[in-house]
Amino acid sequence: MSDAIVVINAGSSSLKFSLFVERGADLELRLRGQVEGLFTAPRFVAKDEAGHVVAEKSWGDGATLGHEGALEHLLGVLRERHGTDRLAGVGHRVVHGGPDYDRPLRVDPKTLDALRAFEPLAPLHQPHNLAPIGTLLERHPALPQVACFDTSFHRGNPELAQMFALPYEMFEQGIRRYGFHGLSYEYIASVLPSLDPVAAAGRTIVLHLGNGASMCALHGGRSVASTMGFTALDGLMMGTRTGSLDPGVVLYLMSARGMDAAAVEKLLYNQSGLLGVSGVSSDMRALLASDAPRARLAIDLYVYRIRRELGALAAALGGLDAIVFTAGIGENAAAIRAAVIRDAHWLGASIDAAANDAGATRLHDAASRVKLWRVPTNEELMIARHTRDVLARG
């Protein structure tokens, strides 16, 4: 019998999961998949480590499963397929840990209540991240659960990098730059020494480019600055989110346009970004394939915002040794990588076009003074590692 850890990443209408089994010091992926359409047309699919479908189920259009039903179905599949393994615990991705939670921890009802206080800071993620935790605490209270925070990796940022120019007492009350996608950046920092020891010990900028997008400056493998701030709205333009925005725009929308807080929130989180500018799609693949002029405009603005933030983070680091691309767009959109590095030529970056088109790990050419890497992220493995470590401490 081996110890198994389930990793859960719950969204508004989906629940993604991975099952890892301990093999000595290693954690081996055995199963992964998701339940999507939780409230409209639920569908479950699970694949083994080779990507083969090993279990699936559909509930039909109009069915409602919810997070509770999805969890119970998942646990049933795990008992059926991996009943000989002991379920040691469940690790959860939780976007916001606020000012107090700077490392993964075991969750009890009191902790869950404290984490719910951060829901207004990440309304697209936090309530859904916490929903499965509450369900499991209620239905399976003896099952250990560990919350792993996307903000934790950035909590060691210098105080200056965390501050807004607001009255200092507001900083003390928790209004500060938190940064997100920390589990992804932590994973990249863990594998960078094997790829590029010089960059791992030096100055690296990681671009986590997906539907949600951010960038992080690493020095010696530690986060020193990030493009995201108090919420996951800040920094880069994203699939449906604005990225950096003059706060005066929000004041104008409310005072001159009569928009209330709910309408502004919907605009900034759901109707902007690539979707809002293009009028076509929030999906970079669709925009790259489109002939619509505004699709091209959205792509150009997306790359321009990366260019601006790349310069700012290089300045924060005082130089640059490497750039790493990761996440859905960063790993798969060669055209975006090429455009970003074209704009980074002033930093000494030069891309190998053939390697980039092939999706290689090493992207820099012989003339590049900055090393360029494409590294698939693995937030699930990072969560599994943290969960194992927390449970081992008791």
Second form
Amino acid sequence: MSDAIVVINAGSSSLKFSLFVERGADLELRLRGQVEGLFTAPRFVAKDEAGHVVAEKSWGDGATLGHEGALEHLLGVLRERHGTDRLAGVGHRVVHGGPDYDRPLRVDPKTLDALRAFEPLAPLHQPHNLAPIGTLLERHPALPQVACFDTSFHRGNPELAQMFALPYEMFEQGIRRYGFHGLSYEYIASVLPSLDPVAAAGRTIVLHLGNGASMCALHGGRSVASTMGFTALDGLMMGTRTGSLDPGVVLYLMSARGMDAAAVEKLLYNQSGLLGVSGVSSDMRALLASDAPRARLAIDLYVYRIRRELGALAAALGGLDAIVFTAGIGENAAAIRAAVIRDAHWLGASIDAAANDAGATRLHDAASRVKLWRVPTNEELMIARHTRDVLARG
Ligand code: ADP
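What about the form predicted together with adenosine-5'-diphosphate, after the form predicted alone?
Below is the entire complex, every chain and molecule, led by the chain shown above.
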């Protein structure tokens, strides 16, 4: 019998899970999957470590399962398949830990209430992240639960990197740059020492380019600055989000165009980014395959914004030893990696085209002073490790 840890990442319409078991000093993935369409047409699928489907179920169009039903189904499947492993605990991805939570924490009803206070800071994610925690506290109070925050890794940023130039009281009240994708950056920082000890001890910029996208400056493996701010809207252009935008545009849309807060929120989160500029898709694969001129324009703007932030973060670091590409686009879109590095000679970076096309781990050529790496991220493993460590501390 070994200890198992379930990792849960709950969104508005889906609940993703992974099951890890202890394997020597680390943890090994045994099962992963999700319930999609929680409120429309729920469908469950679980795959083993080799990617083979081992369990599935559909509830049909119009059915409603919700987070509670999805969790009970998931626990049932886990009991059935892994009844011999002791479920040591559940680790949750929680987008917002507010200004003070700088590390994962064991959740009880009191801390859950504290985390609910951050819902207005991340209204599209936080309530869904917390829903399964509440359900499990109620139905399985003896099952230990750990919340792992996307913001924690950036809490050690210097104060200047966390501040807006608003009245200082607002900073004290929590209106500050939080930064996100912290679990991904922390995982990359954990891999870096074995890959590139110089960069691990020195200055690295990590590009997390998924549907959501951000960049993080690491110094000695710790985050010192990132492109996302108060919310996950700031910084890079994303699948459907604007990234950085002059706040004057928002004022104009509201005062001169009569848009209300809900309409602006929809515009900035769901109708902009790659989708808004291209008019074709939010999906990078579709844009790379498209002949539409605005698909090309969207890609050009996407790359341009990354290159500007590369300069900004290199300046914040005062130099650069390595660049790491990760997440869906960073790991898989060789054309985007090549375009980002194309004019980066001034930074001391040049890419090996063949290695890049082949999706190698090492992407730099022999002349490149700055090392270039492609590293698949693993936020789930990071959450599982944190959960194990928090529970071990008791
Ligand atoms: P999420 O932020 O939802 O976890 P991912 O990290 O899975 O997203 O990234 C999704 C993005 O990665 C999409 O834009 C998708 O088109 C892109 N992507 C995935 N595979 C490829 C590929 N082979 N080539 C180009 N883009 C890809």
